[in-house]
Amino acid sequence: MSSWEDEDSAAAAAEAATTDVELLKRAWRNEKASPEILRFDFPLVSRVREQIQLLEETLDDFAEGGVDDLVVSLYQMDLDRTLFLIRSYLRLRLQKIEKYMMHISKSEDLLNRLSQQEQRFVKSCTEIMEKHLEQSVLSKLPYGYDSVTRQSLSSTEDDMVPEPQLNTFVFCKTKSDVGAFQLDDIGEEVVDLVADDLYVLRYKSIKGLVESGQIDLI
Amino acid sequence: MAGQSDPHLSIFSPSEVEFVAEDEIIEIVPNIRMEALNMICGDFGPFFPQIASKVPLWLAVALKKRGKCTIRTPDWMTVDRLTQVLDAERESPKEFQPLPFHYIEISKLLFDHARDDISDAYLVRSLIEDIRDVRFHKVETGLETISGRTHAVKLKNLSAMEVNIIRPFMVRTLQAFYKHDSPQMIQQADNIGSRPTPVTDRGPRVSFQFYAYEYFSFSTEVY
């Protein structure tokens, strides 16, 4: 059993040593591959923003201080790479929010996954969209068909709200041993998930594992 | 709603895959003296002439482009190792050999910017291309075996770029089968009832087998 403990502490050490950039990269990949919007990692994004700001100031000082061009350009590259990651991460989320804004607005759980600014964004987005639809189309439709979310009065639920396809298959990699894992509701599909292996699975089945960090989407 | 999943958002461009690969650590031998770099992505250096140092690939390429270092070819990128891998790939039609996850991106970047640092570069390049071909052929063969009963696919040792290439097709295929075939599966389970399902009834349960022993499927007469 002692080799297990070594592995555990090694894994813990590796986790602790993971840089913010690594964490941001993981968040970015997960967000890109996931059909639905994931939890906004506020502490991570603020830390990275701070570091970016610090580096930008340092680079300004360098430019004035006459530091070697090579060093400046290398730091600039590091800055550019980090900027790309964070911008792409934020843009991805905005795209998903725009796409599923009605669906997100209706769900407390989904709204809680957004940052404060994103929540403001989704609110004003839906307001603008509803207003636009009403003014341009809905006000001219007969009564009973003029809802933004329902096709007609006879619809039992909001059937015009686009929802993310949670049953999409995604590529993923396990980080730790999960063991026998049940993929569906009826217990027919069981998969033995071993550490560090590549799988293609239905997103819905592994949602929980992604949230807990045991599986990474690639 | 039509329900076809929108592939747009989840597509990684090859440049994005390369971007991720550029963070892989590689060894360089600088020919200059440079102080330590405390960057957002980590701390590297200080650098002394002729003393080997480990840096991310993007940094290595940047230094190499400016003639400030030579890059040490990774151990797996030698003619001997690659010949071993190629032979093993050819001998095991259902398994992928372990290779660095980003082997395609790493080798491409090194060929583009540091070819003079690779011994037998031409041979190494053709070996890697052959390995890619053999592996991709396995992927294509495997794809043919996907059926409605496939609920998961295991792709041990597949690399990042290979994943990215087959992602769109694989996802759409599995999705289409899942949509069209799953009601039948549930019906069959109902019919079978409470007695334990005989293993032989199952039919092909999984499409990819990249092990010597059957993983998802329980019966061997399927093949």
Contents of the next structure:
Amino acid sequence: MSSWEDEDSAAAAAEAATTDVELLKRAWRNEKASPEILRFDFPLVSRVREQIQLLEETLDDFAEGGVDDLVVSLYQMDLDRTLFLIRSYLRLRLQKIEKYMMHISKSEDLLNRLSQQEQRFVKSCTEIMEKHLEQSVLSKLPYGYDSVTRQSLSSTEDDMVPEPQLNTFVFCKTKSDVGAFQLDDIGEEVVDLVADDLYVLRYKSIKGLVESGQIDLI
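What I would like now is the form predicted on its own, since the data block earlier showed the form predicted in complex with the partner chain; can you produce it?
Below: the lone chain, stripped of partners and molecules.
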């Protein structure tokens, strides 16, 4: 393959990757700012991985074809940026899974937000944690205080399971006009959400808009 063909191929790959890189950056920002784990975007991650592989192959061709070092360095910067984003995105999700694994493992909705690999990770971590606590602590406690998820038999809910604080205030930006939006259950708090405006709102109130893509967290 000639150097010109290499450059054309790399340019086409970079152009195609631009949109997906921006989408990945948006997913990364949302995941970082959200108190709970969001839905894993499998199609986007798959496309980005394919583009990373293509760029790596193109850079190998550049090295063999003697392409100008400046051109190579520019494509290498794009590759490094994309690798950083996808690694950071996946790392953020793993940190949330480790922190809230007991809570996630008990919710079908939250489990469905995970990739297959993440689901296996949750199951494995939960089993290991429960086994460790049973052997090291719970087996030595009196009856009624030997639950992994509850303080005692009198507890009416899983009060030992950490949960994300959905009432946390977050910074967000609207992508389009939403109009009058109700922030509470009784209609006392209403805000007019205008396109491209910045707001500080409770995550719980706008989580539906985040999931639908109408609002981005920042």
